[in-house]
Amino acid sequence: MSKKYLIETFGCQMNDLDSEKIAGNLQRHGMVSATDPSEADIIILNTCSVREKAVQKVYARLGEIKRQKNIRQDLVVGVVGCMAQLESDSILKKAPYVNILAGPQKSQVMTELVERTIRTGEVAVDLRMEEDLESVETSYVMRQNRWRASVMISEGCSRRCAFCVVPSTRGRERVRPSEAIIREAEELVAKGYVEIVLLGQTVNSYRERTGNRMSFPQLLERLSRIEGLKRIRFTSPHPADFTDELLEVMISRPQICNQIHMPVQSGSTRILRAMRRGYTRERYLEIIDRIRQAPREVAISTDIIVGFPGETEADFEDTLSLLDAVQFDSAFSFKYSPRPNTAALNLPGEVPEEEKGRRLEKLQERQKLIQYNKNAAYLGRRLEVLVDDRARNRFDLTGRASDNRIVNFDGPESLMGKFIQVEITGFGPNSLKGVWINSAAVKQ
């Protein structure tokens, strides 16, 4: 009988996809999806680090899994991902039935590590990291969405922003050959997918250091000649790599979604300098009002931490005010948690906790009535929605605008994975409402 995984996923974008990699691998070589822990033979937890709440989930989750264990000793637990390479000697004081600890991109190695634990009891260990990102990467990979596909472009970030686990969790950045970049993306449209997003920790750093010596607005330029593919998205662009000329193929090619994630962490440039990101509050509005006043319009979306350490009352001021100068689309918004082997854990002027929690449900509750009143403005708007899934309240399906906005509405099934037009007759903070125009329906 073949042996049943589940797979548990937390953090990023880039983890789903290596979720979905390494689903792929233990199913060529024979195991079954399992749709309950309690049928599962073996569990993996694919782990996050970036922040200190992520990773007290997977404790607390690797808690309740010890109760199966106790009563089912053959199974194989696994731990995986930016949180096993950060922390493993913790991992197995703290939970010493882990049977797997595996840092990112190991999807082409965990069959093995899987019969490995089985054969000889031990835990089986694999935190290299992969200089050579083509040597990891593969064609077998189970994809959770039929219409939208995720494409690695860049793994590791080579900047050293005082706050970030990522240079000792994913290491240095290593770009792939744009080649192989573009083979995948024609292989995900001739199979079918009609959107890819493209990931990176610093996706716009992109540059070949050999071969075709593409930069990131080049490869976009390239990837949107690809006949049959409708969509691209990328994230996270850093701001000091924001380029004109990425700015002006946003605008030129309607394939690249009118949507960037521009995260600025803060609106004070003291405390930027403190993070060591590169910019200032002023170089940063800058390039938001050059996308403003570009032809086309696009949606810009955030990252903030509040309660960094040493930030004032005037820093974080600073930062609302940047939400109302910006007005940003959705902005993703966190208390700061210290991290190891970051510069930040030496700084002095430890915000307290309570203050964090202050601070940061005023500055959602700002960024909550500016998603509202924007959200307002698309009453009567038609927009070209790819319809994805299920709606998750009282209606039928739910979709994604260019701009990354949620569409909910009702209609039939057989619109999944067709672009329609959708006209908007209701909103919320987080989402739109609207009515499916059923002359207008694009076939794919």
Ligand code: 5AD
Contents of the next structure:
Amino acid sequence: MSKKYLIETFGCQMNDLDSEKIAGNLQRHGMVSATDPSEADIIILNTCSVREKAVQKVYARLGEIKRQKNIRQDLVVGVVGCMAQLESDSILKKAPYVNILAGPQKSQVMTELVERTIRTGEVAVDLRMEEDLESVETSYVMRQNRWRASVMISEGCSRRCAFCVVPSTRGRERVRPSEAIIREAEELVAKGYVEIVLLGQTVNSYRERTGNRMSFPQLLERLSRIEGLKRIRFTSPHPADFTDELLEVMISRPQICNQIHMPVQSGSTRILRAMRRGYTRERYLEIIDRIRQAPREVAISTDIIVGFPGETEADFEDTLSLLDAVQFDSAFSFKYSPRPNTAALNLPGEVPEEEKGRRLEKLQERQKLIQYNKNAAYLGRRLEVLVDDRARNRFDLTGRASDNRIVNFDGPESLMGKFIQVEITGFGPNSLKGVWINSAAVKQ
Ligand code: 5AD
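Switch from the form predicted alone to the form predicted in complex with the named molecule and print that structure.
The complete assembly is shown below, putting the previous chain first.
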């Protein structure tokens, strides 16, 4: 009987994609997906270590899995991704029943690792950093969405932001050849995908050192000329690598969505310097100004960290005032979490946990109000929506506008995968609701 696997994914979109590739590899070798952990022969946790909380979640989950393992000793448990890369020793100490340890980008050896641990009864380990991204690429990807596909263009990061563990887990930045990226995008379109999301830790620092020597804006421009590719997104650009050329390509190519997710991290130049971000508050605001002056309306979202070492009340106020100044369409915000191998560990001025909590709450309240007001302005507007799922609320369907806003509405299943017009009739801080404008009915 073929073995059943279950993959649980923590963290970022890169991990989501890696999990899709792991599933592709296992299925290619005859394994089938389990719907419930209790029926799985193999459980793989694809992990994140960007914050301590993400790590704790995995240890908690491993604790639960141990109980399963006590009942079924042949259950294979794998811990893969960033956490495995960073703290394999600690995982083996806290969870000695783990059978597989593998870093990021190991989808192509996953079946082999499963077979090896079953054969030898020992832990199968592969923590070698993959230098050549192309050699681990695959077209066997079990994609979760039938219309939108992620495409990795680079991996790792050569910046040294003081808070960030990613250089230790994913290594320095390596880029894929533009030809391979373009080919993958073309193949996806041929399979029926209409939207691609380009992924990289600092996606806009993409630059090919050999071959076509393409820059990120050039790559975007080239991709936008693929026939049938209706939407292109990318995440996440770093402000220090944001160029006018990039903005120009975005404006001139309608396929590139009206959306930029550009992490600011702090509104205080002093803290940005301590974070080693490579830009000031003023420079960030200048980029935002440029984007706002563009002839296309572009939604801007961000990531923010509160309570970085040395962050004073005045620094935090700077972050709040930046929120007011930019009016982000959405924002992810986090309490600073000390991470191994990072420069911030040696910085004085630790902010107490309760104070971090207070700041986070205040910031999120402020941002929620901004989003509420921004979304209110959409009432009565018509948006083009790519219908991509059944809604999880009282509506039938859900989709996204070009600016990445979630739009919920009622309509038949047959609309899935189509671009339709929706008139906005309601809103919340995180989504819009509307009415499908059935053009066939309108014409009658
Ligand atoms: N503590 C808190 N948040 C962090 N991030 C990265 N490292 C840390 C950390 N040590 C946040 C940043 C980044 C997002 C993916 O996670 O805001 O943009």
